[in-house]
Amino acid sequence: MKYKKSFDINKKLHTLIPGGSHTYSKGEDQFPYNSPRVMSHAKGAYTWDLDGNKFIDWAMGNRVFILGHAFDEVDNAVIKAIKNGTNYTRPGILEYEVADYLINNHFENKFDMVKFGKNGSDVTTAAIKLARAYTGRKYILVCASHPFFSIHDWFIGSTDMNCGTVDTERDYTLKFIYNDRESVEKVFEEYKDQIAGIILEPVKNDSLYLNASENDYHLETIKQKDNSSDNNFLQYLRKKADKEGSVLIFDEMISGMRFDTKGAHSLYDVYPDLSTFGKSVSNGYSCSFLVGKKEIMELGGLKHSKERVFLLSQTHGSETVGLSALLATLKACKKHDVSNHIWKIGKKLKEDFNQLVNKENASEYFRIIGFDANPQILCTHKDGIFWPELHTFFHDKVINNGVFIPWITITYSHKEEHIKLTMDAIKKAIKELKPLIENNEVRKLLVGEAVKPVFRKYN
């Protein structure tokens, strides 16, 4: 394929945004050189970049689509709403009918109240804050084993990539690894009554997890089984947070649709008192919320006579174009039962993978781990650790056959026949690479440097 348009704007994007991408699991450094860098539109399953070349689209955005690109009960709606105005200067009507939806309709009461923000870390970091306001603590315990909560301080002052944070900010940030039991009682033991709240993902992989960001693939050593039913961790986690007064808080910005539009926690009766959704809840529309207990969440409120806590007050947490836009797609999930869909593509997806690289004898290198609602592609040394210049090599291959395909992201539009076309793709790549792999030239005739992970000290 040819990139001349994209590769020219990419140029200019440079010179007038930093990094040249505004998210950075986005930039140029983590996708192959032979790739498109700039798009110019989409739909359903596919999208097109600006030299007018077409791929199927599994990694839709960040994570953003459940439905598929330019989805049309979505857009209807937000056409509709903006027709009566995007904003009020009073609460508008939209933000009671869609907390009453998520509340009493969609969580059917498990959560009390709701607030909304525009992105994943205006609501994780409320819900720290309103965790440390309800214990009167201030130390936080966040999963390693996952890879990203928030832009702001608290989170991303303790990641490699902390320039510009302060040390009094991160100092108060703790760490456990995911169904590492011991890992949480020692931080509990050390910081005995000080631990305001715990955050994590309540499921993510199931056999290892990757950590800093979607495409950044530094394999954590830690093997893990099924991380909710075998262990029982998110009961455990439950329980100590219960025993030990901390506020439990789970993030699901990924796991909220993929695995049940109603969370993940539903699937394993495990209820935490704060719960966090983005993403894909409003199909590529601006819209997050925080769910919660009703006494923690009030104390952001006004019928309290405790001290008042500064929780989300935005001048577009109340717009009506990702208001409307996250109704409709949780009405639209409902109506086309998208979570099955998304569970049997994956499976399909995982099955036809696997007998394709065993048919390939190339299994050792080429890998498909994580649950059918969340899989994810790995290439890797024979040993298992991840192979940097292979990935980009493979992902270089496939784009360039009409794939994209760097993290999956099931959506209602994809369909088997999707599935056929990146299986195609997906074989020529490893025909091609294989004599790399077994002549040891695949770093060598690699066009341009390998990905780097996302949270790096320096370029």
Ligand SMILES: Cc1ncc(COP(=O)(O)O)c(C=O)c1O
The other form holds:
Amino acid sequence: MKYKKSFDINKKLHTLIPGGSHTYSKGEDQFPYNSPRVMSHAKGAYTWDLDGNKFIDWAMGNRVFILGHAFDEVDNAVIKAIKNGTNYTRPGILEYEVADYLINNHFENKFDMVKFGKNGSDVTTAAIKLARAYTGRKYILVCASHPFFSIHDWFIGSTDMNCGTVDTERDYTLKFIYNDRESVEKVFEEYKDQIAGIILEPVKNDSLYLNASENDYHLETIKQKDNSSDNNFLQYLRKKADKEGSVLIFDEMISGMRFDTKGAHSLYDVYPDLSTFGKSVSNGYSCSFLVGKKEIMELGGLKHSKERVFLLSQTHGSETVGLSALLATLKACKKHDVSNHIWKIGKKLKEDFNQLVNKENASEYFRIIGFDANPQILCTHKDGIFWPELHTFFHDKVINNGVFIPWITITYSHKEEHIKLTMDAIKKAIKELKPLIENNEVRKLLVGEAVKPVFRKYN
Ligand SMILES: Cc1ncc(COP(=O)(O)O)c(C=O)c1O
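Okay, that is the form predicted on its own; can I get the form predicted in complex with this ligand now?
What follows is the entire complex, opening with the chain shown before.
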């Protein structure tokens, strides 16, 4: 493929925008050199670059779609809403309608109140502030196994890329390891009665159970399993938070919608005090929300006599584009039974991938792991350790065979035909890379640099 136009604009972008992109994970240090740098449009499961090259898109921006690009049912609801104006001097009726739908219908009153934002970081940071206000404590316990919770300093200060943040923010962020109870117990012991809240993604591709097996990544098994047992890490955290008087926060930015539109936690029947949703909830438009218990959420309101909490007061917090998109997305997900579709497509993708790498004798280097609803391809050394050069080379080949799959975001627009085309692209890539692996030529023949972690001290 040729990327001339896209390379030209990328150069200019770097003179105008730091990093040449508005999200680090879209930057050129995250992709192979030989790949498109600027996109022009997208529809359904496809995306096109500036040079007119067409790709199957499994990444879907930063996982911001659940139905697919430019999904008509959502776009039409947005167009209808904007004809009535987008922002009013008092709350708009849509704010009430969406809140009512979410609390009384969608979440079936498992949460009492909701507050809207535009990005995920708005609502995770708001949840942290509420936890501190509610408990009168300062420390936050963050899951170190999960990469990202907020652009704000309580979290960024705790990463390797913390330049510009101050100790007084980062010193109050403590860490624990997912499914490692000892790491949780240790922090609670050391900071007795000082931990305001625990925040984590309820499920990621790390195991949720002690002695987990591949079966635990299938929907049927999750539904059959007795999740009330102590074997389940979320249950353990729920009990621990209650015992210690800390607020339990589940960040459902990625898992919410795709595991279940009510949040992954609903599949395990474990309910947090606060939960945050964003990314795909409004199918590509900007909307996020925080839901939770009234006694905590109301601290941001006018109907109490305690000290006031400044909770998400944003100029664009309730504009109608995001809200109408959110409502239309939730309704479309229900109408098309999108969660089940996602589990089914993910399962097939994993099965076909495994069949392919086994046939090509390449399963030690190319692996697919994780929940069927959220699989992940890993390129590794023989011992299972991530191999950045092979990862980069693999994606160079796959992209140039017409498939974008740096991470996997299954949507309603992804069908079995896209799996078939993707497997063809992956098969070609593996056939070309296998001899390079065997001859130890991966590093030597890779064009450009290998991908780098976002959270690093220096470029
Ligand atoms: C789990 C999780 N939480 C929070 C965020 C922050 O969301 P946003 O980038 O919309 O601020 C992200 C973004 O990638 C995320 O993956």
